[in-house]
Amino acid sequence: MANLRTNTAGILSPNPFWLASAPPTNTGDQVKRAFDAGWGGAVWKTLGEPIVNTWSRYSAVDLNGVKMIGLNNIELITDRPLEVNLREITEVKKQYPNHAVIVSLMVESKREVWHEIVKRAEGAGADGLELNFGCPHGMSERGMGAAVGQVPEYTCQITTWVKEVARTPVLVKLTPNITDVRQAARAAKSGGADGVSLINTINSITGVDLDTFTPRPAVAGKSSHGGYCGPAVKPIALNMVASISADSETRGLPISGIGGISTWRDAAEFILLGATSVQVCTAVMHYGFRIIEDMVDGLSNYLDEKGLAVVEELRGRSVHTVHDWKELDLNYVVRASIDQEKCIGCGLCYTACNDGAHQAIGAERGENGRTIVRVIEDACVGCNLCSLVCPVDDCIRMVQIPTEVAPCSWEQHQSGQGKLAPRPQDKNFH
């Protein structure tokens, strides 16, 4: 059975699954119950000067009956006294010495204030620190959170202050509300960060009540932009994790991946793109701590299936496959193939292709009135849309078509070092 123990920038945990700094880690009782359920680590809800939260805090995006594909929140950092949080951190660490307890921190941008909070968190027993430079609402308006994370110089400076006194590993939590997350990661590394965690939530308004005209969540007839998380943000998070893993200046920097992780498969994807550990929030808020059982079993079985003994052997295996578009082979050809025995005649592929893509699927009525679809091979550009909309698994497959032309990227074509194969648009079908 695969060994799931992980080491993220020097922070050891029995498995790579951590709770993210959020409502599920607001109290010692919650963290204890999470560890009992099987979670390997927890990032304590952000400590700092306690604030006052609104009563109405969350809103969600649902899709076709699926609840909470995205969750928006306007909740801020802890509203509980610092002394209470520190005492509970000490209690948790004493009872669960082999689990990772990381403490998230956010205070005003003063060297002495950061020094004090770091010493107090480590004195309480923290295994590591996470600097919250990502919160996009409320705290950023006070010069903290994303207001720091969006300015590389600030990120570097405060990280340097923290490292002056920190005795435990320091992770910098990065904001996705930035043009190029690599700049923030480089700044964190320059400041001495032992690793980074990402992504924090994305600035958002999830919707507007069409009766009251107020965006959600509503607070006495007003609302505010908030932080967006959940399954909907996973593609954005994966891209940012991969970009840091591939960047020559941050390659090898330990990463704790965050963003829409709900299953072991999600976790495996983050690890393949360079993460060592993963953090979960929305899925726990939706389904509770017990989801960890399937996550642990699933990842362990997957590693066994792949013949891998430890999580580290999986880490980063997909990074080398991510390239700039200009490096892709323009002579790689795939074409749609429809299994007529599996086809239910819904005609969705025909509609999607003809109205939304490349008019490469034809349709006709069969003898029994059933719609029969077929691929117009010379028009098909292999865009994948038909296979994506098809409601029947493996009914439409994308099949590679051999070509007599050598691989050629846009970069090679522009420099005259390669030749492009004929394209469907060259044949004037329309």
The other form holds:
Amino acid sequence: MANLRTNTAGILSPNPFWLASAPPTNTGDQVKRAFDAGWGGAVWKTLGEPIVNTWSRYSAVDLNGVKMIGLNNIELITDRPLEVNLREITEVKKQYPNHAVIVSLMVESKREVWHEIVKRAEGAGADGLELNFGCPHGMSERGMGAAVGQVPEYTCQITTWVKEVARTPVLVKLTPNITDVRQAARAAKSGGADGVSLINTINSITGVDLDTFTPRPAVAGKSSHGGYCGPAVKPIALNMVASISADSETRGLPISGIGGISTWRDAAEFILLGATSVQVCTAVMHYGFRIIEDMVDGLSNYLDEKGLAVVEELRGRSVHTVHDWKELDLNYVVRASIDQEKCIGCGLCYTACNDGAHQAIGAERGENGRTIVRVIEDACVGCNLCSLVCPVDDCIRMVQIPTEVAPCSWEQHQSGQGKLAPRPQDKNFH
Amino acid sequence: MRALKSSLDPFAEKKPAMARDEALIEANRCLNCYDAPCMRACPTHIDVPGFIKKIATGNLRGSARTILEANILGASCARVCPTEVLCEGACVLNDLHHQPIDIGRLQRYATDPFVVAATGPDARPMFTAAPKNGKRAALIGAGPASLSCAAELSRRGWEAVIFESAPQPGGLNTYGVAEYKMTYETSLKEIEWVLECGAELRCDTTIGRDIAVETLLSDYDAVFVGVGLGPVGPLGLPGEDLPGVRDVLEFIAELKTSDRSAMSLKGQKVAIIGGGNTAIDGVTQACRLGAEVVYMVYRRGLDDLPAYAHELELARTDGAQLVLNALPTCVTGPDRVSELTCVRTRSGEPGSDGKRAFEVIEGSEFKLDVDLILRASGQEKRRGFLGTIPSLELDRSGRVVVDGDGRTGNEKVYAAGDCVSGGQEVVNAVADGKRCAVAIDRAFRGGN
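In place of the form predicted alone, the structure of the form predicted together with the partner chain is requested.
Full complex below, order starting with the chain above.
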């Protein structure tokens, strides 16, 4: 059985699954129950100056009857006294010495204030610190959170202050509400960060109540943008993680991946793109701590299946496959192939291709009135759309068509090297 | 007999209403097929993926309108249609994981708030009569075919008057549908809503007795015949007129219109004679009334049994005993029925109607102890009444002969429903009644 033990920038945990700094890590009681359930680490709900929350805090995006594919919140950092949090951190660490307790921090941008909070968190027993430079609502209006993360100079400056006194590893949590996340990661690194965690939540309005005309969540007839998370944000997070992994300046910087991770599969994808550990929030807010059982079991089985002994062997394996578009082979030809045995005759591929893509699938009524679809091979550009809309597993496969023309990228083509294979839109294509 | 599995209340709806979340999840399972087979399988061609998509988006009124534009009795069809062999039977998901979209119940979810349970703003009319065009149509019978025809004519500006001999409209929809499929009240509520389209209804009015056929033909521009079928015919058995031998339809009608608790069959033995879907209704109703034993006696074998497989399954689940290849020969009893004598039959070669002939096995008599016999061997045609309409032609089995538009041998008279088909589903009657309305409008007014 694969060993799931992980070392994220010097923070050790029995597995790569941490609870993200959020409502699930609000109290010592929750963190203890999470560790009992099997979580490897927890990033404590952000400590800082006491705040006051609104009552109505969350709103969600449901899709086609599935609840909460995206979650939005306007909750701020911890609203419990600092002393209480510190006491509970100490208690948890005493009971769970081998689990990772990372303490998230956010205070006003003053050197001495940061020094103070770092010392107190470490004094309580934190295994590592996470600097919250990502909170996109409320705190950013007060010059903290995303207001820091959106300015590389601030990010670097505060990281430097923290590193002046910190004895434990320091992760900088990055905001996605920025044009190029690599700039933020580079700033954190230059400030001395031991790693980064990303993504924090995305600025969002999840929807408007069509009866009251007020966006959700509504607070006495008003609303405010919140931070978006949950399964819907995973693709955005994966891209940001990959871009930091592949960046020449930040390559090798430890990453704790966050953003829509609900299953071991999601976690494996973050790890393949360079994350060492992963953090989970929305899935736990939806289904509770118990989801960890399958996450650990699934990842372990997957590693065994792939013949990998430790998570580290999986880490970053996909990074080298992520390229600029200009480097992709323009002569790699694929075409849709429909398995008529599996086809149930729904015609979705026909509608999608005909209206939404390249008019490369024909449909007719066969015997018994059943819809028969077929690929018009000369028209198929291999876009994948039909295989994406098909409701039947493996019914439409994209099959590689051998070509005699050597691989050629746009870069090569532009520089006069290489030649392009014939394409469906060419007049004489056959 | 063993306890009913379906529900603690034996008359509870077999296909109950859907809650919002259930409907949303189910609606979102719909693949939204191209050239959707469900739509083609529906005799009224309801845009099934279209109305389901509207449920998913929360456009319930639009969804109901999509359904009711195609099928004005969409609320009752949602309950009484054999969806298993129509839309749901055609659903491509049967091929994928054997669980089609629950189209019938979704249709009910979409239509109920505007038809049978309309309150507040939802009660505002969905369809209204067009300004009168001066044309008048008389419709004989207030069953599904006439209601559909009348609603369509009203929407096209016709003055449509429906004549019904029974005290309440709806025909079999009101009086003959097993209670767990649709209640008497639901049918009447729906008709009330349908009549908001502008048609006029005159119940307790028998054409040929209260009003002469000739009067209708001279007073109206067109006459629609939607009289359905008559009572279940006699079996032709000695002893058949003993008390305790009843027409299954009369039995079901009594069940629907009177106090059910007074009709308990506790401790009784009941035989239903026949193998069709109406026989199944009789079987299941008798089971639900607490009968000790319920026999379904059919002269042919299982392969020739005309009831739908899902209906037969229901009868079996209710605990009915199938007595197949059994031909009743006589009914006996001191002062009321106490025994049904049958002989065994054996199936022969298929005849011209596709059904296999059967022959009696000599000396195979056997008796069933029974307290009640329900005749469900097929309704009679209304030859007598139909014969009074000039130039109306009937085929050999007594069905009204019509062309593709529903026009009879009398060019002023159109017909649809069971009197033409010999006995089909409500949805067929609705489709054909509407088709007649379109043809009548075209023929007498030049509408399209």
